[in-house]
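Next up: just one chain, as structure tokens, the form predicted alone.
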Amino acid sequence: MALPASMKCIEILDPGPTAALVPAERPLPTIGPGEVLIRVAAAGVNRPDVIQRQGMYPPPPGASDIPGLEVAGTVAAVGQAVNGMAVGQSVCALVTGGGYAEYCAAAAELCLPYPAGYDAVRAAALPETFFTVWYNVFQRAGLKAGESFLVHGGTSGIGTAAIQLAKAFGARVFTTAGSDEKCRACRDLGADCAINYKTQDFVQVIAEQTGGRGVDVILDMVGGDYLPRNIKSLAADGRHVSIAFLSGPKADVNFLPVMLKRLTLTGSTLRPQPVAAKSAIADDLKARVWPLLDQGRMAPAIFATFPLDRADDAHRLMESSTHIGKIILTLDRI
């Protein structure tokens, strides 16, 4: 496949509001051993992209400064030591940056095939959210069939994936959302109980619904004053996983119930982890989750698509929090 010398992309000119996202032209990324070059057809928009644009989430060392953590498209070039992948193959991939572009370098180990019947838009909606949920909820927190699970922000990309995954693997699913409409959407995705946090106290609702026992696992993207409330909502031996702090990273916490209930409080960021660690997540997803996607037992919830040069509009929508599910950037090669 003949490759051009340069590509269109979206840069962050100066950290700040959505106007910081500007179209640009750059040389194609170079790929190293173990990497492939993807001709991008669609790229997911995620909250970390917004935080990076605002100047509060710099790329890890060696990562592209172009935003974008997940892409789908076709393999345009294959690096040395890559086996089992060929030019022209359709893949979606988790990347450390560079997704808002016509071409993106990706570790071959973090590329997964399109599920059956998927196009690039649907495939691009998978990597960041499914890697994040699987790692934190199933690998770190060890959610098991028969347990109960709470995810805050049930209509976010992470939330919509978490609801479906937890339900598919046999958990009782609770979630919070900011309107009755969003709560209905969560229930449609499989949530057993959706709590409107603007009109209901989730601590009280969970206590009532579980007979005072609480839930076994909580996935939290809110932080701040949600942490002590989450602790109240956890059952004995419960596990709490923090993955973002929309309300801030600091909280005043009474650790006595943590000790009395033998709770585990943990957290993670996925982006700076080494390829080997993320490769183990990819292997698990391919073996245990991709078959469910192939069978149509779950699917990404896609709210809106925008062409690449309207990335600023996509970010405005993300920041409005009015969306239900994923926001995707598209190129003219779907």
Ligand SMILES: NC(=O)c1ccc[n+]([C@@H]2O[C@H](COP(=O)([O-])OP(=O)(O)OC[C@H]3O[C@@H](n4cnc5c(N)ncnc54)[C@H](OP(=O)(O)O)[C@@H]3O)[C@@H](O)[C@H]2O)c1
Contents of the next structure:
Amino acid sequence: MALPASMKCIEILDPGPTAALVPAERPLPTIGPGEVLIRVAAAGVNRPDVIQRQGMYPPPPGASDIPGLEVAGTVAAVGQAVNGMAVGQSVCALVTGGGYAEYCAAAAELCLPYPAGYDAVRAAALPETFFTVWYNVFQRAGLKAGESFLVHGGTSGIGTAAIQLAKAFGARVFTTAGSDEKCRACRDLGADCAINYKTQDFVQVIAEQTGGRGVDVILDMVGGDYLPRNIKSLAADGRHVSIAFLSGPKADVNFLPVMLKRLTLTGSTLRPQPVAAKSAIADDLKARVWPLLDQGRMAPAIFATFPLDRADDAHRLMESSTHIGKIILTLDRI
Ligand SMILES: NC(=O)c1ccc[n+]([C@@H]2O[C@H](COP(=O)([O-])OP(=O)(O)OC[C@H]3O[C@@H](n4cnc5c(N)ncnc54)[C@H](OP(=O)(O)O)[C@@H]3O)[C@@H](O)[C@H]2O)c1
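Condition change, the form predicted alone to the form predicted in complex with the ligand:
Full assembly next; the chain just shown is listed first.
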């Protein structure tokens, strides 16, 4: 099918409130060697998009300024040096930007097939959270079967993926969330212990539940005063991975327990990493996680969908933090 000259997309006009997200018409993205052009059917909304819209998370060099870090749809064109991909194939992809649009360029190596029985909405809910959680929890922090794991923000897109992945790979899963309803949702996803951080002290609950030992791995997106509390909650040889700091980037940390317990403090951001690094994550996901999705042993938690031109409403919902799981934008041809 011939490609149109232009496409609908959502631009960030003046970074700031949700009104900054404005429908626009742009030329289709050009694709380079190793890339494919995806005709987007659905695009995931992630908290980093909100932070980008607010002007605090600029796209890395070379990335589209259109927001959107994950898409699902059909391959519309294949660039040079791409093997094994064909026009018409359904894929979901991790992208560095450009997802809120009818067409999006993606590195072929970062495209994954739809799991069995998936539509575009469910497929678009996978890349950003599954790449992030797999890389940080399993590749960086080395979570192993039989270990214990704490993820804060259990009902976030990241949290819902982390609970399911950690549980599927044999960990005892602890999580925190901001209401009893959210805690119930976390338990439904497989969390062994969900702690309402507004009514309970997670440090105390984890100490009680682990006989004072603590957990082996913590995935943290809160930062700030959670850092010293997380350190208290880690077991000897524990690993702490920071992926965000919703409560602030600075922390007052006592390094004595870090030394005495031989802790590892690490962290990462996914978006600026080179394709080769992300490709290694994609390979691992395809081999070890996609079969579990194919078998229905885990699934993305979809909370709401919005048409592309209501991206502002999608961001408002995300900023309200009332959602449980993923928010997805749809284009009119799923
Ligand atoms: N480093 C990376 O590579 C990477 C990649 C992707 C995402 N991230 C980060 O991971 C985090 C989760 O992303 P997401 O898209 O899954 O987010 P999301 O679905 O919007 O969830 C964020 C949740 O965090 C909880 N929360 C805890 N403290 C908060 C605070 N101070 N302000 C706002 N919310 C707070 C809220 O639930 P409660 O009601 O339970 O408080 C909220 O629903 C974001 O910070 C994002 O930037 C990092």
